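One chain is shown next in structure tokens, namely the form predicted on its own.
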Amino acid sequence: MGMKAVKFGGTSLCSAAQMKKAAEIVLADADRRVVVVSAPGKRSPEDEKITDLLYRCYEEPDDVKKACLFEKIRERFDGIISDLGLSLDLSEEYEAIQNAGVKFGGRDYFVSRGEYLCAKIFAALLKYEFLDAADGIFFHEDGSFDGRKTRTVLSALLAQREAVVIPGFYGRMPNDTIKTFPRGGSDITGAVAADAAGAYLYENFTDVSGFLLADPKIVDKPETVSIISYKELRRLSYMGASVLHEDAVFPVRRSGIPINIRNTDCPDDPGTMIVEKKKTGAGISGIAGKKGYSLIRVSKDRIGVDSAAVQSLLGIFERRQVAAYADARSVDSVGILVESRNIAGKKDYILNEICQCLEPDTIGLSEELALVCVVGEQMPPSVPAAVFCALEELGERIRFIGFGADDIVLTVGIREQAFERAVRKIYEKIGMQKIKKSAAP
């Protein structure tokens, strides 16, 4: 019998009703024997996540207010236990958390208790064994993740158990203190557990039925992407798409374990599969983008083919610790694209140094730019055509064009004010092309 590793996000565990749904999903498939949980999330837009309450509680200097905040956390968990009808008493756990948080536990220990307590409750509901992440997930002295030790120890622990629930988000330092991953770290724990268990699939249950082709805050009801490669995921994540953190992908990618993004509220939806290599034909996997870019253009006779001049130009940005997102070159000009926040307070120094070092014919700075990226392996020629047609219809001049070295991403730079309209129009044009293709004889 194979094994699946399953991770549930905070929205999937925000209440007793949601926990029951999650439990039904787990128990419906005997292969789901390694379960990783986040701390309970918001029950409504006005509600607070348990992790946010724990941060507030830890940082509150007033003892009376701190006690009130912790009581609120305790009532939330006790309410879930009561609504689930469990005979589970966490009084000793609450006391230990309060005492450790005040005396010596540290911030990471305190804020990780949301996952810890949630895993205790969910394990009792499933009648699975609770396995503390601190016993199987480890960090180095410098705070970096110790993948080798974790894989060895956690694999052995999982091999000795039939079915477990593991709290996400944290592990153990060499001095036995608790260390957390970055926010969203339960996704990393899930991937690490899937790898250690030798799972054939890592299911990540959340509040959406997979990845969407575009941001639903910009595009109304965008399509769900059925399959996406790790390479495509990386490009979309870098450009701000709401996808898994890169660190949550590496452990399973290394072992060739696919990820299935699923919806707790719609468990029959197939969701999105994340794989090493897609077997499907050409198409796109996402439209994403970000605002806040600036383009510095330098013109001089043959500067674009003068390697020494280009290196000198890039060296100016390097010395100022400004990362160049991309550069575009022609025979007599070079454009350097950077994030505007990285040159805040440095613009005049950079422009002056360029003038002194390169003596250009002209130098220009375009600010308040946005990048729109269309990502897809085996991207057909019709996709760039749709992008350019969309921008032409909007009357929007393209300030920057870039193609990734691996031919899976097309990036265009436009004015920030046109960003949302451009994304909607590009989505519309690409969708129309799909309709025309399906209608062709």
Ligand code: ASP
Given for the second form:
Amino acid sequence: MGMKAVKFGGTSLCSAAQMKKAAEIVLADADRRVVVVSAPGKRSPEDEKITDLLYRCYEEPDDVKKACLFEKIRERFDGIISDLGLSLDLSEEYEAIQNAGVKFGGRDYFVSRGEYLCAKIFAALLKYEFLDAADGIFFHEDGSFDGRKTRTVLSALLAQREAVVIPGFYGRMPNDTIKTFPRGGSDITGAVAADAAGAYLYENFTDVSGFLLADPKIVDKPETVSIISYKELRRLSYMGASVLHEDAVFPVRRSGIPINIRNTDCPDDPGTMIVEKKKTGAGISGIAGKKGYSLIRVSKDRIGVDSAAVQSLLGIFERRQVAAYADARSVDSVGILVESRNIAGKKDYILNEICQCLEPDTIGLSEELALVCVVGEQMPPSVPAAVFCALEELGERIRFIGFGADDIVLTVGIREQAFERAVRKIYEKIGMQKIKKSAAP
Ligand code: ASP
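Structure of the form predicted together with the named molecule, please, following the form predicted on its own?
Every component of the complex follows; first up is the chain already shown.
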């Protein structure tokens, strides 16, 4: 029988009702035998995540306030247990957590208890075995993740067990203290567990039905992306789209395990599949972008084909530790695109140095630029056409164009002011093409 690893995020486990939904999902499929949990999240926008409460409680200097905060945490968990009708008593666990001091690593140990207690409850609800992440997930002395030891030990532990619940977010240091991954790190635990279990799928259940084609704060009800490749995912997250963290992708990508982002509240929605290779004609997988770029434009006869001149131009940026995001060249001009915050306070020095070293005919600086990126492997020619058409309709001049060497991302630089409008128009134009295509005889 094959195995799926399933991870539930904080909102999927924020209350007894949500936990019941999550449990139903797990039990509906006999392959879902490795379950990773986050700590209970917010029940409403005003609510506080358990992990945030734990951080606050740990930092609180006042003993009375500290005890109150801990009581609040305890009540949250005990409330869930009683609403679920479980006969589980975590009193000893609470006591151990409060009395641990710095024994198990102080802060990291303390804040990881949200996942620990949640996993205890969810395991009792599912009647699955609780498997402590401290016994199967390991870090090196320098705090980096020890993938080799984790894979060996966790694989062996999982092979001996029928079905388990593992707390996300943390693991063990060589000195037996607890260490956490970065915030949101339960996604990493899920991926690591999927890999160690030899799962054929890593299902990541959250509160949305997969990735959206554009930012819903900009585009009204954007479509869900049904399939996206790992490469596309990287490009999108680099451009600020809130997708899975690189570290959460690496362990499963290496083993060729696809990820399925699903919605606990709409378990029948297929969500988004993240795969190594998309089938041809799968369309674009996202429109993302960011404000805050500047373009330094230098023109001089043949500068764009004079590699020594380009080298010395790039050297000026390098010496001032300004990463060039991209460059655009023609025979007689070179444009260097940088993040504006990286040249803040250094602009005049850079421009002066360029003038001295290269004696250009003209030099210019365009600030307050935004980049809009359309991401899609094997992008059909109609996509760039739609992008240019959208900008033309808005009367928006393109300040920069980039088309990565691997044909995955089309980037256009425009005025920051036009950013949201442009994203909406581009989304609309690309959508129109799809409608036209499906209406065609
Ligand atoms: N509970 C942790 C956090 O809030 C880890 C996670 O949810 O993935 O960051």
